[in-house]
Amino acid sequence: METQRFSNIKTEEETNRIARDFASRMKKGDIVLLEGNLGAGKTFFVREVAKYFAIDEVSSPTFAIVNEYDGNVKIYHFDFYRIKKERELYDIGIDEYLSDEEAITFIEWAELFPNAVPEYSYIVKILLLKNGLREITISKNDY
């Protein structure tokens, strides 16, 4: 997949459309690394993708570290923001989550622990710009 860049995003509906289109191309076993500044909309993006898979309740896993959702597909939703040491990820079984070929895994703040995540993944960068607009870039590191 080539890199897709969406600029000057003004509304939630524009983000919804991008997320739904992205979700339509996903399959079990996919891993999605979400990067972006605080408040950029990473959890909102995951919520909109999850709706595509008949999952209505998505919340930020900041304090839980990982949330699991069941719909038409199982989704694991991580947030590395409060993790202090990479060892904590292995203590909660990150390897088992990432190797689950029946689930789609989303990881917010993945850039904090690049050695703990596979190189073969989608990367979704969401930037909240100074003028209130957003830019979303979606790329894939192939297997």
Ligand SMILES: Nc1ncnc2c1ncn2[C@@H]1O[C@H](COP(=O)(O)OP(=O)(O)O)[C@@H](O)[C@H]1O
Second form
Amino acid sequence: METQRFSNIKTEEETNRIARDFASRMKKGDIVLLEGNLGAGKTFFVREVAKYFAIDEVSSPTFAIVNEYDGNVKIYHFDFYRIKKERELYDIGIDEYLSDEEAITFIEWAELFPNAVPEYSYIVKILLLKNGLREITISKNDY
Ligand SMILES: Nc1ncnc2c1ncn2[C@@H]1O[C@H](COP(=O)(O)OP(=O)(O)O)[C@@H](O)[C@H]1O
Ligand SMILES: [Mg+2]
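Okay, that's the form predicted on its own, but what's the structure of the form predicted in complex with the named molecule?
Below is the entire complex, every chain and molecule, led by the chain shown above.
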């Protein structure tokens, strides 16, 4: 597993640069899990990746479970935070979303229902430290 770590991130622009560089390396079919506490910047990161693909309207899917966006590529953006039962994910057809090889999928809080996400391409972990600095770790899953 190949890992990139960025430390001492002070500004949103630094996060955006990391997100754009990541976006430029992504390919259709990728599934990205985002880890990090509330307010760490998961949605912020997805928003910047989406901009790279000419999508300008990303908001948090916390209430919708999944948002779909159409740009230069299709993006599915999940947030499991308010899901109570794994069943809810199967009811909205998560397996079909995850097997769409034409789309890129982002999942916030995937760790709450790991069984619903058997495969993934990357984990992006964002840490917001007490001193206000952030650390982003991007791990690629090679399989
Ligand atoms: N360097 C940074 N990287 C990411 N977000 C930042 C940064 N600095 C400030 N922020 C702010 O932190 C907040 C992160 O919120 P959000 O992305 O919704 O978090 P999450 O989805 O992880 O709960 C945003 O309001 C964003 O503007
Ligand atoms: Mg969020």
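Positions refer to the first chain, counted from 1. As the structure is a computational prediction, the values presented were derived from the model and not from experiment. So that the term is clear: the rigid core is the largest set of C-alpha atoms that superpose within 1.5 Å between two forms.
In the core-superposed comparison between the two forms, the C-alpha atom of E14 has shifted by less than 2 angstroms.
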